[in-house]
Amino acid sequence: MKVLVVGEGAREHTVCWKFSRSNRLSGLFAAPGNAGTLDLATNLPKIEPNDVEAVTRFAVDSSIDLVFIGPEAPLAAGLVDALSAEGIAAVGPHAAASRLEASKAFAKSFMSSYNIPTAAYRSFSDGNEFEKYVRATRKRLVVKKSGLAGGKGVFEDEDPDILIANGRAIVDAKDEVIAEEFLTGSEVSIFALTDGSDYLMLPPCADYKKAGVGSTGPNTGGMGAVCPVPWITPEEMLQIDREIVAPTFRGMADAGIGYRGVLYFGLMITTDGPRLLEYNVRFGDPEAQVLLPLLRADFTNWCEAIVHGSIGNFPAGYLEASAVGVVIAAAGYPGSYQKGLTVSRLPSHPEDEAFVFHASTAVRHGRLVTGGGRCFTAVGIGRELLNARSRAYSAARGITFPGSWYRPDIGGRIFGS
């Protein structure tokens, strides 16, 4: 089997590895991967991810036999509605259900209509009406912007003019913005894995978004993730099933939402029980990175299962293991920094203990030199979460390159992360 994955991150150098473990492939590709990549796939750094006829014109060249797209952007733009037309398998949803991430006014209006649980909210294309309703009420706010956002367009602050600044942006820049009651709680990140018909539960992650030590600071893409969640009980993760992703699935099917893919519940763990804050139509970054490496099974048998209808009867399997995941950044990350940065070291570590996952990275005349703001993910893989953290740290501190740093409390304290 011939397979492409789109994108170029963290999580789509795990998918690559994932992949290459099986011993049912016969080609792997990576459009446009990245400088971890290149040691398992054949890389194609002049397709962009969002470029729909160039990633469809290669595989249809290529016989690729089955697509899986990482980012969001090249769902939204409908590249596995081009694949479709070609008669080539992928892994992600049409354009049109991807609109549960690339509309948050369409993800809770969804909700509302299907009564999934979720914070009370409010969506404006009006700056004036966002503005009168931001000082009216009395109670705090999230505001975000409806449309991608990379994962940056969530903003949280008591001082109302901070906020209407930040929706009188996001509206002038043409986009919706959801005015959102402030829940309080932890955040859970759970995986579907669906096939149209019948889905699968993987187990929670929790990620940390904050860029400070204790959550503090802006928002990033995500600075670590642990896997999976010691204080989630099975117990709430049937909870979760009952109230939040089998009522998803339910409305999906009533409203004709053809879904074949990967499915994301970000939720808040509230006093009241588990609410809805958001579905992303993929894999998140940096959770993939430490909910993958748990996968028992041949992840192009979990693929297909997806693309062909059979997830209901898979025979999941996970190590009886834990997973922490730190990321390394870019100094001044996530506002401005610097590319080109040379790396001047990477650790070993044994594959059953610790992984480094390349999150921008390139090579440039021999050389290792970062592309981004997160550049590296280091997984650390235990039998408890505290050896899992340590071997994770081991692995950050052997990551070197000017400015680098990364949070210090990844895995110490998930609550509120």
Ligand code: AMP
Second form
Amino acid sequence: MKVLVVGEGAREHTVCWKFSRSNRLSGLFAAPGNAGTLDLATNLPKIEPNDVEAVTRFAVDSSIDLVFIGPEAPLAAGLVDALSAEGIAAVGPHAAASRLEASKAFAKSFMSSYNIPTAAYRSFSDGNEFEKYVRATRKRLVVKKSGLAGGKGVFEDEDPDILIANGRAIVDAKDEVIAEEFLTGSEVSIFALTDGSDYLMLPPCADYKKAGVGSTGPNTGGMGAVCPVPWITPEEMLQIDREIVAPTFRGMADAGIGYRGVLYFGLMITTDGPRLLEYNVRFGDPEAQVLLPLLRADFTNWCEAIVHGSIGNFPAGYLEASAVGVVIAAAGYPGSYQKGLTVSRLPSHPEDEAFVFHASTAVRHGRLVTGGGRCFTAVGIGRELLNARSRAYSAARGITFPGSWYRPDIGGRIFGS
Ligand code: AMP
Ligand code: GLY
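Hand over the structure of the form predicted in complex with the named molecule; the form predicted alone is what we had up.
In what comes next, the whole complex appears, and the chain from above leads the way.
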């Protein structure tokens, strides 16, 4: 079987690594891939993930059997529609279903229609109406851009003037703005694989979204992750399934939204129960880096079950272990940062204990260089979260490039930090 993985992040490096362990593969390609996937796959550095035509042409010309799409933008741009038209199997939803992530206005109205618990909200396409609403509301609000924003479309300031300025900028750019109730609690990322009729929930992950120690400072794409999440109980997982995941899939069937792939539920566990903050139509990054190493079965079989409609009977199994992922970022991230920094050192560890997954790295003139803000994820695996964490940090310390930094408290909540 020939597989193409679309994307260049640490999530896609992890997906390539997982596929590379399958004994059913006859070819593995990454479009464009990164310096980490070079060891596992044939990289296609000239193919942009969002270039639907180029990805589809390569898949057709190279007789690819299965395409796994990592990021949301190619899904929203219709990559799966184009591949399906050519009869090529793909893990990921069509453009219409990708609106669950690409339009928060659509997602929130879907949640309301199917009584899926979420933060109370209103959406606006008129800046004056929006401002009037924010000024009149007594409760704290969160303001969101409806369309894709690469993790930069949510504003949580307590100052209404800042919220208004950000919301007006969204409307001026011809998008809708959502104003919703600010929720407190702990966040969890839940992933379900679906074949369009059945679904399978994977072990819960937690993503450390803020840049600073103790979850302070600006939002990022995610500075680290743990899987499973020790502070989520099996009863809470059942409640999440009953109140959020199952109604979502029932709603999709009712609304005629055909969906094959990974659906990500970004949840806040509040004192009133779980609330759905958002859907994403893909694996999370860095959640994939801690989740995939814990899946036992051949990843090709997982993907075939998604595209062939047999996820309901899939013999899922997970390692009796924990995984902790620590993101190593460039100085300045999540603000502006330099690319092309030389990486002078990477650690080496036994594969069952730690991994270093690359994001957007490249080899230039024989040197490994960075290519993004979040540059690597160091992942530790251990029987307990504590040894997974110490292995992750030992790998993180071994990664050196100018100005590199990471949060020192990933996995920390249960250790009291
Ligand atoms: P989203 O893209 O909607 O998941 O939002 C990104 C992040 O903003 C979330 O992971 C939360 O940390 C925060 N956030 C979003 N919505 C809310 C809310 N209603 N209340 C509090 N924090 C939120
Ligand atoms: N880790 C958050 C995301 O992938 O959207």
